[in-house]
Structures are given as C-alpha cells and as structure tokens.
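A lone chain, given as structure tokens: the form predicted alone.
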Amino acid sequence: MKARIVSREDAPKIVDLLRERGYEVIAPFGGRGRDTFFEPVTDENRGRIQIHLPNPDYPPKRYVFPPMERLLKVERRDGELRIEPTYDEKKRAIFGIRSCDVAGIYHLDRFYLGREFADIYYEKHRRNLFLVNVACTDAEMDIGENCFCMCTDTGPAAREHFDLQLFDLGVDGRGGELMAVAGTEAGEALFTSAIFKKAARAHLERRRVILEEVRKRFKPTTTSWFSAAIQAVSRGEIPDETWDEIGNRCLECGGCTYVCPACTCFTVTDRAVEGEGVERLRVWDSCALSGFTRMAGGFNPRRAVHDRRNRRFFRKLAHYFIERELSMACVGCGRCVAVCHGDVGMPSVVEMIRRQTAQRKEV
C-alpha cells in the first residue's frame, strides 16, 4: 500500500476529486449532540463536512444494499408480456465510512459475490462503489459507549477493503495532517493530485504510536468473550434456559437487523404499479419477526421468539457461517446495543453466554 500526507484542510479537496470524477459523494454530516446521519454532498453542504464525527446510526449499507430495491418491472404490451430487469449502476463514493462499517460491507461482498452464484444487483452497485475509510483517532468524538471493534477485530483502523484510507495525525484529532493510505488502484489514482505530499517514515512512526494509544481507550467490556461465545455457540453448548431469557427480553421490533451492517435478510414482493403494470421488490426483512420463517402453508417452524433469537445468533457466531463467508456477521459497531430496548445486543448476549455457560460447568 501506499501513503501520502495531506492537509486537515485540503481534506475537502478529496470528495471535490471524486465529484470530479463523476462519483456522488455520500458523507456523515453532524445534527444536534451527537446525532449525525450520511447524506449525499453538495455544493451547499460541502463546507460542513468533517473529519471526526460519532458514527451514524443507520448504517451506509445502504448505499450498496438498498432497503428497497425494484429488481424489474412486468408489463402487457401488445398482447405480449415483458419483464425488464432495473439496475443502479451510479457511481457512489462514501467519504467518512468507519472501518466498523468497512468490515459490513465486507462481509455483504463474501455473501453476495463470494460462493457460486452473484446477486447481479448487489454487484452492479458494488462495482461503483468507493470507499473512504477515516480510521477512529478521536477518542471523544469517533469511539463511542457501545464500540467494541477491538473484539471483532474491524478496527479502530481498518487494514484492507478500502479504496482510501484517512488517518489522523494529530492529538485526539487536533492535528494539521492526515496520512492517506491506498487500499486499491483507484485510490491511488488519487494521488496524482498536488494536495497530496510524500509521506516519511517519522509519519509511519506517528501512526504506530496513535493506534497503540487508541486502543487503550476503548471501554472495557464483556466482549472480551468473543471467542468462548464462537465454541459454545458452534459446539452447541448454550443452555436452552439462555435462550429463554434472550427470547424473553426481545420485543420482536427488528431494529437490531435494519441497524446492522452485516445483515443480509431480505424478502421479495410485487405489487401493481398505474400505468406501469407491475413491479417486484426486494426489501430488508428480519429474523425478529414473527412472520420472518412462515411457510406459504401458514406454517411457523420458528413461532416462538426465543427460537428465532437463537437463530439470529447462531447466523452471527457460529464457526460454519464464519468458515462459508470468511468473515463474522458482527463488525463490532455497537448499534445493536443503541437500539435494542431489551438489553439484548451482541455485547451483553455474549456475557450471558459466558456467563450461563460457566456456571453450568461449574455445577
């Protein structure tokens, strides 16, 4: 890979490059306290852009992975019945992406692109996709209560999937450079630009220090147990009373999925459309609710919530789902946690786990 250094205030300059270029920027921008959201750059927004935000909650898998999607629409004409498939094919740069949330889409790509069969959607907006990652040095403004990418081993700074990659220089994220790092050919494109400068070796230094010192101020947590929580889920140790307690204490909302970066659940449904005859859809879907696993019979081989609790995290930490996609669904983002109102985030399951398991061998 390589490195440059520009600017904190040529920083800008970079999403200007990629507008150039015919890319819509997609950008976190900052609400009130510590709410941010993505939303596309324009010439009005663009000096609102910064380097050190919290991350938003609601994922930029969007971008790549629609929350609906026409896949192709039906229509009579004629006399003849025509199907026309829909395809996004614009070019999209998200400026600002976590390494968190790098590791997301990562993993859709193993889904997605990495067995036998490609989902032509997800890759046509794959294939147009750029990604500028900002590794989190801003202990007060990028790492938040619920991160735990430490135990997932995401980040702070991610080590590969980007295009470019942002580092932060300075003291908490009071510096004047940033070190850019390629991740791809593409990125380094970007380099030909005069705002970029070479990069030293004091500077490599610097990052190893920062990083090193980053990493002490993630707050401690439970999930630590990462690991213990993989060998009980995958050699199917967990106590059926734990997953009595999770299915107890979820409130079946699906916001845990709809906020993940690594879910891939969708379902499929067409609907009449005036003047345009019909069209099929694909939407997020989740294993929270109740008609997620119903047959067309009426049949629910997972009616009970506890069940598909179970399923849900079978699906993210067991060792045969980890060796088919070569990645965890679970990048360690903490927005399970922010939204799940009964205390049934990744974090605190994988206490219980460790917990309940414990005490079994124990007695």
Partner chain sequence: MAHQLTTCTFCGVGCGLYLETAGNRIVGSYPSVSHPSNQGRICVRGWHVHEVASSPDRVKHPCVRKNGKLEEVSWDEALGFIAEKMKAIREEYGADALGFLNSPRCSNEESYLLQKFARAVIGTNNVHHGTGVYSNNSINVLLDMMGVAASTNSIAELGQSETIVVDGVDLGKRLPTIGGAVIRAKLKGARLIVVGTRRHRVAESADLFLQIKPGTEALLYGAMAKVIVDRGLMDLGFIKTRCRDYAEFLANIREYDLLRVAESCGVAASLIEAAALAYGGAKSATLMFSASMEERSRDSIRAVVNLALLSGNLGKPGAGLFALTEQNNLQGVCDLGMLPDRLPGYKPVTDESARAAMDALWKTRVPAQPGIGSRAMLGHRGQGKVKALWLSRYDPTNTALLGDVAGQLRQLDLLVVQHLFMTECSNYAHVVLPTTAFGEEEVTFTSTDRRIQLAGQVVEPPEGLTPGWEQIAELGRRMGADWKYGAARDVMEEIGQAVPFYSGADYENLARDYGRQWPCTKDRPLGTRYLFGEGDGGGEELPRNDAERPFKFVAVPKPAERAANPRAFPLTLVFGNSLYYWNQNVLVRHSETLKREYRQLMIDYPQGFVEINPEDAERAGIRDGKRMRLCAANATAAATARITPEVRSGTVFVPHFMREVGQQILGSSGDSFRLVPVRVEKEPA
The other form holds:
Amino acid sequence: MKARIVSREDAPKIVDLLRERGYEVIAPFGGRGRDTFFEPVTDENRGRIQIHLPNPDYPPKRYVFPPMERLLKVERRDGELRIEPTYDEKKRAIFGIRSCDVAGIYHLDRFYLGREFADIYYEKHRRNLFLVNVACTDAEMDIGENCFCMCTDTGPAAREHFDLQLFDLGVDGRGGELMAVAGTEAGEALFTSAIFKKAARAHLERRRVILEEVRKRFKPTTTSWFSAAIQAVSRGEIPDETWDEIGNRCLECGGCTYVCPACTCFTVTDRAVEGEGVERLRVWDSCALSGFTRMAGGFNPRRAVHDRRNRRFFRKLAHYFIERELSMACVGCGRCVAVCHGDVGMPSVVEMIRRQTAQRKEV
Amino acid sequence: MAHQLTTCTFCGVGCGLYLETAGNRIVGSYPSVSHPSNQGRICVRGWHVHEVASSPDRVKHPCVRKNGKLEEVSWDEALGFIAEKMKAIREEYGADALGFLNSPRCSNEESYLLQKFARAVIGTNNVHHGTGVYSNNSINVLLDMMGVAASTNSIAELGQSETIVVDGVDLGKRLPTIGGAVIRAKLKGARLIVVGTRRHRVAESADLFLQIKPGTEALLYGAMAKVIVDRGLMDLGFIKTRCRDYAEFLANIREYDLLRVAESCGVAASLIEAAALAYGGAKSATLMFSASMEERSRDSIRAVVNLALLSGNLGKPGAGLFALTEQNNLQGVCDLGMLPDRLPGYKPVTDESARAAMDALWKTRVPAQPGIGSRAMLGHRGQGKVKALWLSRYDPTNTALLGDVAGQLRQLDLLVVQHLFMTECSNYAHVVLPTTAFGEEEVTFTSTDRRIQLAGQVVEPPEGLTPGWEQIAELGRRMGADWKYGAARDVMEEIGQAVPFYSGADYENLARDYGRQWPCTKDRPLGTRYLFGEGDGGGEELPRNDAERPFKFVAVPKPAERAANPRAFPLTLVFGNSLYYWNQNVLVRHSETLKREYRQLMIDYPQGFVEINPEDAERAGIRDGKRMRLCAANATAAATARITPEVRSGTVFVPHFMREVGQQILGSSGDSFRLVPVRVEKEPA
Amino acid sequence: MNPALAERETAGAAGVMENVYLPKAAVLDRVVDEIHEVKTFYWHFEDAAEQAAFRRFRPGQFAQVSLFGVGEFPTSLPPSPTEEETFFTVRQVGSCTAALHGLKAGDKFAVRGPYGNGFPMEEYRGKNLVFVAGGIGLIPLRSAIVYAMAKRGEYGRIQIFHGAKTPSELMYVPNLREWERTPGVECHLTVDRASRDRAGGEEWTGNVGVVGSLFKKPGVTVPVENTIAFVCGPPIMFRFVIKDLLGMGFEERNIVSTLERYMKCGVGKCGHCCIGVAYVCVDGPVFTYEQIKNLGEDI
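Given the form predicted alone above, produce the structure of the same protein in the form predicted in complex with its partner chain.
Below is the entire complex, every chain and molecule, led by the chain shown above.
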C-alpha cells in the first residue's frame, strides 16, 4: 500500500480535491447535542468538517442502498406500455467513513454483486462511490460505548476496501499529522496533490503503536464470545426460552435492521405519480416486522416475534452465510444497541446465547 | 440533502426525530440521540415518516358542494361561503347551533385558534376533540385531586424509578418509546408491575403481573392502599403537609378486605400484597395509565391518584403519575381549551374571573354557558344538537363509539371538513379545506410529559395549501375579528398570554433546545421536569385548589362486589379499542410497510373479530377465524373469533369497530362501560 | 478479488449489466376459467426476442408478473417448454392477483423471468416419475408432467396422483382425461368429498379419500427403486404424503417439491422468501425433502 503524510490542517482539503474532481462529498457533521449525521459538503458547512466525532447512527449504506429508491417509471400512452428504469449515477465520496462502515459497504458489495444475480442499481451507486476511511483513534469522540468492531475484526482501522484511509498520528486525535494510505488506484491518484508528503518509517511505527493503544480503549464487552454464538446458531443449539426472552423484549420497531450497515432487505411498491404514470419504488424493509413473511391468503411462517428474532440472528451469525458471502453480516458498529428499545442488540443477544448454552453444557 | 431536527407527530411521546430531505421531498427519518425522551430510539412509525410525503391523494384545492357534487373553488369563495352560512345559521338558530371538533393530532396553534374562533367570533362553547369521550374523566379527576391535568414527571426519568406500575395500556404497541424505557428500567433493577386484563408485550417483562378481571381496578388499588396503610408505608410527612381529606379516605380504605378483593379481582392476594409493598416501599415509584384510549371510570382514576398521594410519590424525580396521552397532541389540545366546559389553561367556563381574563385578551364576551361535547354534537343517542359542524383533521365516521354518525352529518346545514385527504366524512361535507401536512408547516405540539415542541417546516407544501391555523385566522377576519397573526409564532405568543403555564415558551427558545416542559414561565424559563417539587409551590401559574395543601384524597366508595357471573353466562364481555384505530391514520395509510403491518388484522379477519382466550375457545370448540356466537341474557350476536393468549381467560374482548355486535348486545343504551356476562358457542356450520 | 465480482466489475463498467428488476411488456391473449377463483391466462411478450429467450424456461421455474400501479407477484410456470403457448394459472387471493383477474384479452401488463432452479429433468432421465398433486398443487407440477410426456422415451414409468376437495376442484381436467387415456401413463384421481358439483351434475364414481389413499388402491403399485416422487399441495397434504412415501421406502433425496413464500424481487435480494439458509427464489423453489429438512428453519 502507498502511504503519505498530510497535516491536520491540510487533511480537510482532501474534500476540496474530491469536489474538484466532480464528486459530491458527504461528511459527518454535528447536530444538536451528540447527534451527528452524514450530509453533503457545501461552501457553507465546509469549515465545520471534523475528523473525529461520534459515528452517525443513520448509516452511510444509504448512499449505496437508499431508504427509498425509484426503480422504474411506467407510462401508458396510446395503448403502449413504456417501462423505463431510472438510475442514480451521481459521483459521491464519503469523507470520514468508519472502518466498521467500510466493512459494511464491502458486505453489501458481496451481497448485491457477489451472489447469484447482480443488482444494477447498487452497482451504479457503488461504482461512483469513493471512500475516505478515518480510523477510530480518538477514544473520546470516535469510540462509542456500543462499539465492538474488535470482536468482528472490522476495526478500529480497516485493512482494505477503502480508497483512502486517514490515520491520526496524534495522541487522542490531537496530533498535527495524519497518515494517508491508498487502498485503490483511485485513492492513490489523489497523492499527486502537494498536500501529501512522503511518509517515513517512524510514521509507520507511530501508527502501529497508536493502533495497539487504541485497541485497549474499547469497552471490555463479552461479545468476544462471537465465535461461540456463531457455532450455537449454526448448529441450532439455542434453547427456545432464549428466543422467547428476546422476543418478549423486542418492540418490533425495525430499527436494528434500518441502522445496520450490513442489512439489505427491502420491499417494492408501486405508486401513482401525478401526471406521470406509475413509479416502482424500493424501500427499506425489516424482518423484524410480522408482515415481512405474510403471504396473500394469510399464511405467515414467522408470525411470532421470537421466530423473527431467531431469524435475524440466524441470518447474521450462521456460518453458512459467512461462507457463502465471504463476509459476516455484522460489523460491530453497535448501532443496533443504540436504537433498541428492549436491549436485544447484537452484543446482548450474543451474551444471552453464551450464558444459556454454557448453562446447558454444564449439566 | 438537508437534515433537520423535528418532533415526531405520531404518538404522545414526541420523539426527537431527524428528517432528511432532498429537493422538496422527505427521503429519510431517524432518531435523535440526544433528545431526552427517546435518546436515540424511535418506533416503527417514526422510521417510516418519509414515506408519506407527496402522496397523490392529497386534496389540492378547496371545494364547495354545488348540485350535490364537490367542486374546486378559490380560497376566497370557499371561506366566503363558510362565513355567510355561519352568519345565517347563527342568526336563525343562535350561536349554539354551531359546533367545532378537532383531532388530538391538531397542532397547538390550530387548536387555540379554533376554540378562540368558536368562543370569540361565533359566541359558543361548543368545542371539543375526538377523544373527549376517553379523556374527560382523567381531566376532571386530575384537576380535582391534583390541580393539574397532565403527567407529573418526565419520560426521561423512568430510569430513576425503583418501581413502575403500568396500568392497562399496551405500551409496546401504543407508546413504544415509553415501553422500551420501562423494559430497560426493569433490566437495570427496577420492579415492574403490570396491571390489566390483557397480557401485552411489556407484561411479559413484568416482575408482577396482576391480570385482573375487567372493571376491578378501583378495587385493586383500594386493596393496595389498605396494605400500604396496614404496613405503615404511607408517607405521613407528605400527606400531612400537602394533602386534604385524608381522614375520610383512610376510613374508607379500612373497609377493603385483601382476600375478598383478591377474589373479586381474580388475582392472588399475595400478588396484590407484593405489588403494594413494591409500590409503597419504593423510594420513588411511577404509575402510568392511559388517559386517551381507554374508557376509565372516575373512581378507577381516583383510586390511582389516591395511591400516589398515599405513598408520597409526587414532587420528586423518578416518581409520579403518567396520564398518558396516546395521540401526539392530546395534551396540547386540552391545555389550549378545546373543551366545552373549560377555557385555555383549564379554567372552567363558568368561572367569571377566568372569562373576564379571556374577554380582556380577546376583546370579546366569552359565553358563560358551557358547551356540548362531541357525543352530543354528533347525535349520540338521539338527535344531533347542532346545525353546523367544523371538523378539523377529524373523521368521526370512523370512530366507532359514536353510533350512526353518517346519518347525523347528512342532516347538517353546514359541514366544513379541514383535512389532508378526502376522508369518508367529506361525502357529507359542504366545504372541504385542504391543509398542509407534517413537515410542510411550522407548528408546536405538546407531548404527554408536558413538553411543548416545535415541528418545523422542511419542505414546501403543494401549491396553494396553507396551514389549518391560517385558514381559521382568515375566516375570523372575514367574520369581523381583528386578528393579526403573521406567522405561527405569533399565535404561540398569544397562547402564552392566555395560558400562564405556557407563557415562557416561544419559538426561539423551543428551537434552541428540545422544547420546554410546562409550566414554562418567566420564573422558570427552562420549563419544569417534574411537578410539585420540594420548595416549589408547583408554580403559582397552575390552577390551585388550596395553595398550601394542593392535593386532595377522594374516598372511593368501595365498589359493590360484582355478583359472580351466572352459571349460564360464565364469561365477561369487555369493549375497547383495538389497533384498527391506527388504520385511519395518514402515515399508516401511505407508508407501504406500515400499511402492511397494520392491515394484517383487517385482512386476516375481513369481517372483523372478537377476541377470546385459547382455553375458553377450546372449551367451547371455537376455532380461530371461524364464526362464534355471543349469548347474553337478553341478546345474541355473532362474530368471527380471533384466538389470542393476550386476552384474559374468562373475558371476551369486543373492539369498538364491531358496531353491530355492540348494538346487538348493549342495545340502545350503548353503554360500553357495562360488562356483560355471556356464554360463547361455536356457530353451527 | 472474487472472480464473480470481477466479472460483474467488467459488466458494470462496460454498461452491459442486466437490470434484473426490469419487466417487459406482455399482451394477454385469452383467459380461461379453471376452477372457482382460478383462471388461466395465455399471454406472450410483445418483443419476439424476449419471448424466444423466455421460452427456454425449465419446468419448475416461475415468473414475476407486474400489474403496474398495484404491484408484482410471483407465479409458477405450468406450461412445459415443449408446448407452444405460454400461460399462467393463477388463483385470486390478493390485490395483485385480483388486478390480473380483471384483465381482458388484448390488455397489456408486464413479466420478467424465468427465475428459480426448476426441476432437474435431465438428471431424472431413466428414472420412474411419480407425481402427487393436491388441489392447485398440480399447477407447478403440470410443467414437469407434460415435459416428461413429451420426452416419454427418456423416462421410466410415469404415475400421476391428483386429489381435490370436490370434483369441481380437480385441476386441468382436460389434461387429466388425456393422461388417463395415454398408454404407459397411469393417472389416478380422488376427491375428499364426492358431490354433484360438476358441471352437468355428473355423479362422481371415482375414488373418495385423501390423495394418499390412492397409493393403497388395489392394482396400484408405486415404484420406489430408481424413482423420483414429485409432491405439491397444501401443508397438511404435504406432511401426510411425505409420511406415506417415506413409509414406502423412498429416500429423502428422491422426494422433490416446490416451496412457496412471499416474494418481492425474485432474484435473491429483498430477503422475504428466505427460509433458513435458502432463498426460495434462487436456491429453489424446487427442493428435495432432504434439503427441506436441512434448511435450518421449519417451512
């Protein structure tokens, strides 16, 4: 990989480089309190770009898989049916995407492009997306109390699947320099800019030291029992009582699936458009909802909430899918914890599985 | 793309929500992490707010009925028509021939101006809201006993409660953010007590689940009070310094016998005792009940307040009473006077000095005679009493409680419907006025924990549409009122003058923070997290019965023990609301996912349903989806059975929308408080 | 990089990636009433090349039918690729199927497909084929039956068992009659309840009982060795027939069925049809009973 050094002051200029190259640049900004969200960079907010801030709960997957997306436009004219696909091919760059989210995008690549069929809408979003990953090195700002990328091996610094990675070489994000690493040719192409200086061996060493330090700053959660959970789920060894308890605490809001960087389900709906015929939209959907599997005629194989919770964690953790997609559908971002009403996000469920299968085995 | 913080307008929690827009379209919605009430969480409805925008069904132009058909006209013509008709009707029949009903989803600005229009311009107190039938009792009892008709504490404090009692309301489906807060509190060590006949989701997490027989709440709380008294767990300091009429209450409580009550309620005496100890012995305990979707008797609400007073659970964090308002602005709508017998701020219409204050502010003479409520206006149990009706975002044809509304609406001389879509009642309307929707206007709403919040404008409304409040103001001007409101914030300013506990809130400070919980006044510019705090007179702005001892016990006559059901009719029929209620909601109807979720019941049971417990069903040979017969002493009805373990064994639940069943069983008295003994049988093939 | 992804890279870059969600315009030729609430719709793609490509479908596959403004739904392909006409047989059960039922000859709608794995008819060459269809379960099996008949020499014995609640609910009666008459093919019918509800009021003289009762009819021997059993029908029928077949000695991998689930995309992306580890629309809808047992979730 190619590495360079860029000063803290110059780092936001990467945004300008990208804008000059025709990208709409998205970056995280602060809202009220600790709220943050991804927003396009404009001249107005350009000055407020930060390297370190809490990762927004609304995930950046929306730039390759929007919450609502028009697939087709259909018009009837003179007895003829005109069916036209509509694509979004805007060039976008995300400046400040976290390593967990980079792994999430990679997982979506595997799912939407790497399985039986390729999704052209996804492909067009993805081909035009440039990722500037910021490694999480500021324990205060970057590492949330729900983060567990250490357990999913997706952070705090991604090893691949980004175009450019920025790694703050300062202590707790207060250093004067960042290391920029190119992950693709497109990323490397930016290095022609004068803001990038050569990196020395000492910089690499500094990066290594900081990374090791930062790893210790994560909350010691019990989600390091991931492998036990994967095995238990894959073998169908989890007692019904566990799913019952999880189902009892779930309020069926769908939040976990909407915020998950690696969740992919959607539904399709036709809507009349005034004066324009009909549009076919795809909108995010969630297996948490009971209508997700309901068939016309009333049969619903997952009517009960605990069956749906079982389904979610099977899809996330079963070994079959990890093998098939060469990627796990959980990136350790912790968002499902943040939005869950009943505290049945991934870490809690993994812990419950560990505890209950351990108890069983003690017999 | 832009991101704007706003308030979700589905239920009474009022979650902080961000709307993401692209161009003139709302394209995404997600929670605010830092909002004190929801702290990063929203429910399935909040997650789908973005799907509603730009529905092709929106009404785009005002309409007036000509020759039997609604025709699009100009705003000038529509409002002119209304003004003329109203004047004529008032001239011929008097001001009380006109009535004004709004929805508990209407904004504060809409609600305030509508009741002001009725009182100051037309001259009638006939103003009410669609849920009045449910909330009247709560308002009256709370005002009587506490002086305040609202939840006393904040949603954000639930994590500090040692004990939480949830009475009757299915939090998981109705107010999920509160449901989540309650579950998480329990996971962190709080004792969760659930009381009610239905075993809903949150009940599954309860430490103590008192699945009582229907209608026995007052008995239960009386018995709990007795246990607290017997064990000396009452807060004597609080009672002596802040409460009146304790002696009568105490004498009355002594008549409760725990074992007899246990039998009447159908729950173990030990369970009642444990609940009483958990509630009475806690340093801070919360009790919540629904003030908006369940018909509760006054006595059952009195019993709840008595319990809170007895244990001193008012005036400290993590304690208190939540009179939950399930619709997003039921609190605001009542605060601002959409009540036939109360002015903005809850002062009675009959109170001369209160009227005088309004007269001075509005430069008019507010009528002294209280008005009639929604039931009377809509002709429940007889002839409708009004000739003209204004319906603001409210479609009574879908409110099953009110009998043959369509028939009544047809007889009106003037029906004005203000709404986003052509609802069923537009079929009878003389005028339809289309309004702006969520996100297209800047207005305020008040949550169930008194939080006045802004819901801002994030997109442009369709061409020609204006906010409902603006239309009412314009109409007022046409009828001679000297009203000058340039923007919604001007209405809020006047609200502050009319309602002392809103006086410190203005758009500027509401926009800066996460709203303001009232009382918000000059002396409390940041609002009030919980009422009646120590050293806190509670705010002089709140109506007071007795400045020194503001709380009052009310002895609830021990309910006569209900005779056990006759052998021939061993089950008890209960009437209530079902989630079908949400099917009329704008958001639900226009979001693909929500529509699918909420319609499942309707599609699975196209003829409607009546709910029965699996044990009872099995005993009678009744199968899910098949017809069953309900046999009461004097009546029979048939309906499709829905078998669910949520229903208490021994009860049969009839949703209000099953009108025929209601009419057949209850007959013309239509009193759905009645608990009817029945027998169930499967319908012969 | 994974070769599949690399290939997709190239296709995307060259702009030749197919849009699998794009339906193509189709014309309704004629509608035939089958049984109560069930109709057969004969149709063809407007574009001849689309039609030609589609005709290469395999028995057991399905297509996605679009009624724009209402929605899209999946439906089996009952014709065999060896037959001339393309048609669907659809029961009216929801809003999309109701919209289809409201069309008349000449109306336009849209279709995309074929999707799914289909029955591996080439693998079954040389084997005996036993078809067991309950009610409208005959619709997806029809394709395989007609295909096998058209390639008669490639297969061993062919036995068809079809049962319905009443005589008027037997599917594809003209086909059944033809199969009854075909030498070398056995076709056995049964109804749960005899009744006079057939057109013309003819009395039912055939077998009365569930479809499994046909296996024990005198004169009926179901081959087990070197035989594939195709089973399709309502859940209860399915369970009982499986029991019967296993009892007869069939191995789980020689019993094959086609599963149904709520579907939206038909291409393994939307997630609705996933059962355990399988996406019914791409890993199925045809599964052996052995596979069904190992899906990781109850069907």
